[in-house]
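In structure tokens, the next block holds one chain alone, the form predicted alone.
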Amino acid sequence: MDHPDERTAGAAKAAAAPGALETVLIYHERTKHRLERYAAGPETLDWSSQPDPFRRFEGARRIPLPLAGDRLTTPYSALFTPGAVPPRALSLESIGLLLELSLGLSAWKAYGPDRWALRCNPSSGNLHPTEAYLLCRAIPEIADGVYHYLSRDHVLEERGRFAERPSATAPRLQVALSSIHWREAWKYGERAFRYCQLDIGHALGALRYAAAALGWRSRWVSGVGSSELAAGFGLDRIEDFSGAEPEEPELLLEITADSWAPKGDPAAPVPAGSAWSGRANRLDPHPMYRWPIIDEVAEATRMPASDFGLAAIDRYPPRVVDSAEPAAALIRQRRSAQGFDRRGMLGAADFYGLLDALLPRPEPPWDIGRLIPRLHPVLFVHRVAGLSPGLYILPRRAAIQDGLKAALRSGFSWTKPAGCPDHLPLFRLAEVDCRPLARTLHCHQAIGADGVLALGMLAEFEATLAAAPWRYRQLHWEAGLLGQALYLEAEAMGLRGTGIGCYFDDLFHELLGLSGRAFQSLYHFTVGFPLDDSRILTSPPYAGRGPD
């Protein structure tokens, strides 16, 4: 692990080392799971000294959220209709609702002696590697600087008071999201970077779920590069992380209560004189391994301070979604599945609905960013009503379609099935009962193959790496949003997903004819009916503080 201060030597090195698309390339060749070997990892684990899961800062101030998740009635369906949520004043109440309902706690588990938390967000292997930085300003109750979100507490840490108050009167609210690599590592070893790319995906989704419940927006905030946001959110400061494991910046969120837009710099700096406290906890005393080849992906993979690539994307008609659910209530009871019923058969309203809320619309949670979609699903279909068991694919961009054809196996079908609403691009590759094959594909796991149905993410790879490398990290966070919208689709139908961080990437490849780098797949995900544990206890997020 480098720490803050040791990224700037790197820089030092770049003439000698491999060039930034190289390095990304041999990362992702070189962390493949092959069914002759597993990517390189740690030989044991000792869960009695699994890292500290929450970072905080000792000797910041702290300031006590509001704990309002069960007072929100916003239903589910008005997520997605235009208006239909009043949009909430920024306030301290109101962003701890935002930070309740996407960073934080959602239950405490326990199993004999053993106790976990669960949050709002998913996390590979619950390991959380994810950190929140909050960037305020005139907002009521809370003086103007940058804070860190500790979601064991639902507390904001002070960590940097700004010296002047800006001249602008209207409230702004920026997140910065950064990762801390050694939580993944711990576990998974070299494959880990992947991991934390995936988590940040994921709590994108979370936060534009969440700020969505308040009438809010949240966009991505382009023309801020790594050493900026560093820089900002006092990641770079080494005085505050002497000891302690680095953070690695990843990027930042403008939320907006209403119509108005900031103006001026994006990153809205923090002004000359400002006051910084609070030393990071140290979260592996002894840490066993070490993985120098996650620090090289980072630094390849840093982002410049450049546009993220927004364009116009495909149009699709309005989506129906019919739950009256509470938004709060879907998003805190989201669970990844342990295990599946057999038995369970999907309708095909729900499978087609479940379809229809991954195509990018200008709703939550794609209206993050007008990316251009890089992710196509391909699905092991396994029971639903109607619906020939077998090989299927969602291209998420017709643009792609041609150049997926010809990339594939040449024998498949491309068959649109019966009854399959005319606006979704829903092709059937092969029919074939390929519960076996799912579950040897994704490690030999059960819930491969156990669930309604499992599928991969494709990702347009070599074309848009070699126009940027740090999009590597980009087409991770864009499989984290299809995997968080999969999960709370799920649970709105009754039914519940997981993300499956652990396949043999080129034998998927294999089986779809795939050679090259053109497509390569970067997530795999299984939704079906749960079965539940009855042997692990379940206990509130906040017992000892109630909502407020």
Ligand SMILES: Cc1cc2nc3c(=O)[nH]c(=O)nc-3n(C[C@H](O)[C@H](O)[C@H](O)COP(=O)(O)O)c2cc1C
Contents of the next structure:
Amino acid sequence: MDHPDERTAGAAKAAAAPGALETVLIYHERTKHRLERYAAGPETLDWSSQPDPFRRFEGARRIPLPLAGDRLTTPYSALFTPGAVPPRALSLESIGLLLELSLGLSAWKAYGPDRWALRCNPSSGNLHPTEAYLLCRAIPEIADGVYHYLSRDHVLEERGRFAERPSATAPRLQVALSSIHWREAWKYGERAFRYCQLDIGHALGALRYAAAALGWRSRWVSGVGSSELAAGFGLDRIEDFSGAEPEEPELLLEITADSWAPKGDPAAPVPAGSAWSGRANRLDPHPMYRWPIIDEVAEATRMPASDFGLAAIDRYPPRVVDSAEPAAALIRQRRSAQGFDRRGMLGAADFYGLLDALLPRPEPPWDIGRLIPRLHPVLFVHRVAGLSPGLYILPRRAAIQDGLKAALRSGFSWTKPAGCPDHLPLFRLAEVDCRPLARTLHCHQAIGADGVLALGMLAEFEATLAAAPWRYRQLHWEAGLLGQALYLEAEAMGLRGTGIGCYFDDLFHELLGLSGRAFQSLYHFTVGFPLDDSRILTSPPYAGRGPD
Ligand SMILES: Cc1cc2nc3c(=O)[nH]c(=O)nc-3n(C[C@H](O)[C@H](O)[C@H](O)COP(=O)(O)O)c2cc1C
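What would the structure be for the form predicted together with the named molecule, rather than the form predicted alone?
Whole complex next, starting from this chain.
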């Protein structure tokens, strides 16, 4: 294979720590949920002493961000039409919008004495391990420096102020994402690292859609390794994190209001003499457990500072998106369904439209990085008009189809359903009522069976990791991106989705006849007609502040 992406994998391999591949494979195997036992996690949970869901930097100067999401009228369909959204200038207000519509709060919820916030980005268990940092240069009203986003208050916390103004005066915005493993491990134990990575994928998607609503582009910056990222964003400043849970650097995004003209060094170093401020708050004063394997897999999957290049991707005809709903409204109303109406039947056109949105095209969210699509949904179709219930597959790149055919059960039919658009690589594997199985498979959750469909995402696993173990993270990011696309597309169709991190890994593999590790399922999802729980009260996200 001669993708540039694959060509550089050798460099990444050379940089991986010895034993990294083995560590990742052991971690993955050990954190599988099995029918007879779940992956290791806490035996008891003290709900009254949950970790603080918000990281703050005490002593850091705060810059309130304007709230303007209500006034943004960009239709959802325009996000996918090149040139349809005039780019906003980079400013305090537009950056506020970017964050409000990606990682900002979308509502407060209350049930009895409990009160919790929801955000535009979903998160396994609503635990939100993802943190975001901005690097701003030459942006009006914002001093050059590094900022942490505190979603609870929709403010920037000034972490590092640059000593000198760099010579370039073109505005520049970069966003770094990190994970606080403990916030997730507190509840989920060893499997938590996977969930943190899936959440990063969702956050990536959330940022890409929000940027598109402002007419911006955002792209994953390759060539910046984990340690450079930690240094550039102050995550390795021991003195600022002493006594607090550490943050694991994940990736860097460059956000531009114009074309992709190079903006200089991908990770321009922090100027000498810059002043850092703020101390990270401690989220959990009394951690009850330790899960050292999470530190091990984190170390084994740190990204090397090599350039991953761009991959050639299959070409599909342009997508037709006709939702006139404002993107901001869909983004903020996105929720995970807790239950589905079992009578709901999805129209075939919507079904094919939903799957079409998952094909990699040079449009949001897939243009975040032109990477080889390595995740391929296997669908349990429960209720789609004109389509027999059964097991289906959507290989997201043509070159993997034969490999999948050879790896999956030999009795599968691989027939294209009548009425399926020509360009959509959807195949029926077997006609069967999968509902009882889909419920069992998803840790006995009814949402696996009650939606119109459920799906598992098969990753090209072993070969990808053998070339570069750090891509264990990247595979999960791609899965999270797929999940984010499903959430928003479902919302645009009047449906609702729910990410499913809890599933019995090998039960799914056995169902498909898979043995070995060539393909592994990394994330599941379900879509359907939601039932609302009227006992839960909803209030607005930033009620105290009002619109600016
Ligand atoms: C990676 C991931 C895994 C999830 N797994 C499950 C799951 O197994 N079961 C479930 O009911 N919800 C699951 N969810 C949904 C979360 O519980 C939900 O996102 C969170 O409570 C926040 O609510 P919201 O999505 O409505 O904002 C998952 C979400 C994500 C992002």
